[in-house]
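Next up is one chain by itself, shown in structure tokens, the form predicted on its own.
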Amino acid sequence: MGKVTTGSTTMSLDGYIAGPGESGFDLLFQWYGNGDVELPSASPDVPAFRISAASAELVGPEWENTGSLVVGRYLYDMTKAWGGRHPMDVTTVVLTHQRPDDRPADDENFVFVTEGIEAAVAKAKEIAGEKDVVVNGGQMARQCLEAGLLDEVGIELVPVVLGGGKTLFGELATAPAELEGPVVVVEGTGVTHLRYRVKKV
């Protein structure tokens, strides 16, 4: 059985993953257009990356380890479905309240959850099998850290100040939750990579 982690969340050194009003993604994802190593996105609205060698080191094995997604409906909506496949190329889980009218039945490019994050998981682990399973950061990674069901934290921590916006897990109502590691440190260009497992209670 897989792992369910928040992959490779990206963040600011002041530990924000947007800025104010959604702003700050260009700084935040240099990273994946700085380096020699191309990473192919599926998404025909997302261009293919190219990170650095020690970057892809890291990053395509635990894409290719990677067996679903889980995301809220506010980032679906918000990247127009990123053009009805997401770039890391597998079923991803939306969680939501309704279902998108243009949307009438699940595929292979997106499954609607209505009933909660547990039964949103559940889903994402039957897609998965025995691949990981990739929480969105932000609600998403909160509802799952609250819940008890997230069993590590991916950050790529870029030398970038934001001042405010997002912040990976928002207001958590079983604060403090406690980590270890970091289990992983990379070095990439322009990036930090650090994998952290989840302290379970």
Given for the second form:
There are 2 protein chains.
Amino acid sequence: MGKVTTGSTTMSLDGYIAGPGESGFDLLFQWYGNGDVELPSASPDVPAFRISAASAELVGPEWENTGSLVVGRYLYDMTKAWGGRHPMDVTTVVLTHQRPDDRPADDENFVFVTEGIEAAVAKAKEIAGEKDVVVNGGQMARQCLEAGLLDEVGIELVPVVLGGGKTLFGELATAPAELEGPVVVVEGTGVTHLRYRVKKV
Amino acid sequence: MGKVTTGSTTMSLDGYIAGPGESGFDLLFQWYGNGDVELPSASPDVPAFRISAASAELVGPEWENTGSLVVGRYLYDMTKAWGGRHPMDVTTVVLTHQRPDDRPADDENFVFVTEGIEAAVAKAKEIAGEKDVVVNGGQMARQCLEAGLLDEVGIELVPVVLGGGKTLFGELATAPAELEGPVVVVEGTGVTHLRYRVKKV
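Next up, the form predicted in complex with a further copy of the same chain in place of the form predicted on its own?
Complete assembly follows, chain above in first position.
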């Protein structure tokens, strides 16, 4: 049984996973392009990543061990469904109020869940099998943490100050919450990889 | 000539230096009491700190090399002037609109500056001499970064999610801003010490 983790959520030094008005992604995601090790992308819209060797040693195996993703409808729409498949090459569970009309029912790339975060994570676990479920940062991560569904938090801290935007967990209803760790600290190029465990109450 | 730094600003995993309604300090500052190495406090209201050996190896010399502090009037009032002297045992420059009535003019513990952040930092540098000036996080750090007065940012990242509150730099007018580093990464007990350099334009 794999774990449920936020995986690799890139965050600014002042705590934002997106800048004001969905800005700042060029700065946040610089570390995805500043190295020599290629991380392939399964999305036709997203080119392969080129990360530092130190980053690849951590993130590569994490990607390998990811069995499914959970994202919100907002991200699905904003990325235009990543052109058809998520870069990480796994089935993506989309939590939504209404499934989109333009997707085939037997789509292997996306599964739509309308019954809430617990159902979305349950579906993602079913798909992932022995592998991990990665939950996207922001609202999905917040709902998972509130519902006690999250095992690990992964943060890629980058030396950028955005001054506003979306925070890692938004307004967490169960705050304050204490985590354990970091259980992993890896310094890449222009990024500090941190992994924390969620305390089980 | 010393540097101007935010020194040792404790921040939650979601980017807050204070929780909603000035809450969360017990959780943020746990690392100040979870170790075996004593860091003395010059404040009659603040007991000595007991931090881990790893933290002390970094923070001890940093405190030794601090020549003065810059804080805002808000913190000065909230802490009731730390009972008369700041824990770090240095003269504290307080940026304020009006100097308080209850302080002697020849006070060695506090100096009040009303002419803005540049004047406050200039005064603090004069006091610090060859040592460093530490600028308190939040509004003071924001104003320093905006005015190009800051050389280094020091963050003590703790595994706590606060869900809201005051962010490291508030709404930075000059955002986005890129820093260099971390130039230092030290793992203490329940805290990750990170030091970044501000890029000089």
